[in-house]
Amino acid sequence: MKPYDVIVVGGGAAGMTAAIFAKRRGASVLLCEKMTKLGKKLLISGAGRCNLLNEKLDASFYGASARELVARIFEQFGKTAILDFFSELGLPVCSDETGRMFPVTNQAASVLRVLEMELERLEISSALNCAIKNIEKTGMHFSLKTEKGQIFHAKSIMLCGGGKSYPALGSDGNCYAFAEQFGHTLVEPVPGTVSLAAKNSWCHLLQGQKIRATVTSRIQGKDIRTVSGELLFTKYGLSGTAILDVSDEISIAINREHLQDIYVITDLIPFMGEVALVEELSRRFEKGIARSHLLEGLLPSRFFLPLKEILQKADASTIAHLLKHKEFKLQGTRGWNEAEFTAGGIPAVEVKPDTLESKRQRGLFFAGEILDVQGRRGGYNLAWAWASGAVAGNSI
């Protein structure tokens, strides 16, 4: 059998994009996907809406060790190129008030379908339910053996198998081993953009309660990041957009570096300064408002349960300070089945910054989340998938 010019391993966002751009350059392409359908993880992105990218797209929204690489890739295929790509595929895009960009249908299925239509138009061969068992370099070609015993040959390989988040949808980290056998190292993957575990009575008493809050991550006494957003109390700890946005550094500290003394500090009344809150509580005391109703209009009534003891005894200043600086000591994070992204992977310094070809093995390319790029929540990881897939595909 004549070898393909390139075999793309992984049929997610990066893999489909890489296959499209390689075929547009005239290469013969085989797209291998271990699941029974392409783009399964793409369908759940953005809560099913598919947050394609962000209006504020630059390297500052990615991990520090990868920013130089990300900047080089976005110079070749940045926001304008991504939007032009989807416009060409017939997918209009709109943005919300935060700068997140979505298909106008608000359906991830629309994104997947236009990509599938382009794969079909280009007559790109796809092998579904095709799990790669082994990859070897023999002479000038790569040989890939599947778990079913099939053998494919290619001049080049693109590893686009993603990280380890949502393993049931195909991302289980299996491509890391292929990279390592060709001399690559691995930054230990840990769950990214993930809910946090905290053994705290507040979480039990308030489980299911959502509020707007400001949250600060604190690792061994140092404040790392502060964000505002939704805070959700759960039976296991804390979740919501604010928690997800501060979780990456926390997850690395807990799961990779095995550090302790890690907290999130929550401002439960972010719409009012501490001095103003003291004055408001003092005014309520003076009016003779019952302590059981002291926080009405400031917090949902359920907060009386965890605050019952302090509300009965403390003065306005003590109560205000607690509400503005409530600490939650963290014991861990939730696992891969709940993590939105992966922090870790093949180091950015091990690929060529203009082509994403391996510095260790000629003809081996990478795209997407398999690289240790670690974009923030808000469309940045998918933006990296489109950009890196396009650049890798154009490099064939």
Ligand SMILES: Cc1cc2nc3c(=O)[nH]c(=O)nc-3n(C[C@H](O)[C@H](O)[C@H](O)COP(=O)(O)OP(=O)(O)OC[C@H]3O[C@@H](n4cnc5c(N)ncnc54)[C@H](O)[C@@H]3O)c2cc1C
Contents of the next structure:
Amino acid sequence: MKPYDVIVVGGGAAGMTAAIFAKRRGASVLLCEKMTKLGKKLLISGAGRCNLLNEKLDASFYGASARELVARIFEQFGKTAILDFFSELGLPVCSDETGRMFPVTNQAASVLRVLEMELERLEISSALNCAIKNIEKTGMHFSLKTEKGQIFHAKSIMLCGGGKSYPALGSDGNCYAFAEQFGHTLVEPVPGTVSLAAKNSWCHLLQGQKIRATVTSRIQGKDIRTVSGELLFTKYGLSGTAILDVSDEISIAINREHLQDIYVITDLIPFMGEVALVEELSRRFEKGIARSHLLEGLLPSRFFLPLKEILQKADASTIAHLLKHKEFKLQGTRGWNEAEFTAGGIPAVEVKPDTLESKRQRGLFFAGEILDVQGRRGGYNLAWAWASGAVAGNSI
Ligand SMILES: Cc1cc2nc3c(=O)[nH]c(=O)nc-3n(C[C@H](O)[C@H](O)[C@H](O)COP(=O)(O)OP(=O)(O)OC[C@H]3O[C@@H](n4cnc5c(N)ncnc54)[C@H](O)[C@@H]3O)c2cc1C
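Right, the form predicted on its own is done; let's see the coordinates for the form predicted in complex with this ligand.
The next block holds the full complex; its first chain is the one shown before.
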């Protein structure tokens, strides 16, 4: 069988985009996807709304080790190019008040559908239910063997198999081995954008309770990141957007570096400074408000449960200090089934920044989450998938 110009391994956001751009350049393309449908993860992204981009898109929103590569890729295919791409596919997008961008339909299915329509229009062959199990370089070409024993040949391949998060949707990390086989190293993948495990009676007593809070990650005594947002108490620990936003460094410290002494410090009254809170509590004491009602209007009533003992005996400054600096020692993170992203992957320095071609093996390209490029929550990971997919596809 005549070799394809390019075989794309993985039909997620990055793989579909790479296939479209390669085909637009006139290449013969085969898109192989191990699941029975393309873009399964895309469908659940942004809680089904697909936060596909952010108004503020630049390399500073990505992990330090990948920033140089991300900047080079966005020079070629940045926010305007991503918006033009979707506009041309017939997908208008809009932003929310924080700059996160969504399809106007508010449905991830619309994003997947316009991509599938373009794949169909370009007559790109998609092989579904087609897991690549083995890749070899024989002479000028790559030979790819599927789980069912089929063999395809290609002049170039694009590894777009994603990371390890949500393995039930197809990305289970199996594609790292293909890269390693061609001489690449691997930054150990750990769950990213993930809830945290804390054995703390507060979590048990408050499970299901959500509040606005400011949280700070503290690793071995050093404050790493402070974020304001939703804090959710769960039976296993802490979750909510603020926790997800500080989780990457914590996950790396716990799961990759095996460090101890990892904390999240929470400011449960972020709308008031500590001095003002002491004054407010002192006023409440002076008014003779019962200690059991001391925090009414400041925190949901359920907070009386974990605070009962301290409320009964402590003074205003002790209570205020606790509410502004409540510490949670962390035992771990939740696992891959709950992680929205993969921290780790093929190092950014091992690909050429203009093309995303491997520096180790000619004709091997990468795009999307398989690379060690961590974007912040807010549309940055899909932005990376579109941009890297387009640049890799355009490099054929
Ligand atoms: C719950 C959730 C919500 C998210 N929400 C957002 C959001 O709103 N905004 C945002 O920016 N990011 C979001 N993300 C992250 C974002 O969805 C991913 O970073 C992005 O989809 C990665 O795209 P990808 O194409 O690189 O990988 P994937 O989407 O994981 O696609 C990889 C594909 O490769 C296939 N594959 C793997 N191995 C093989 C093989 N051997 N042979 C053939 N096929 C293979 C897999 O089946 C899969 O379909 C979210 C993630 C999750 C889990």
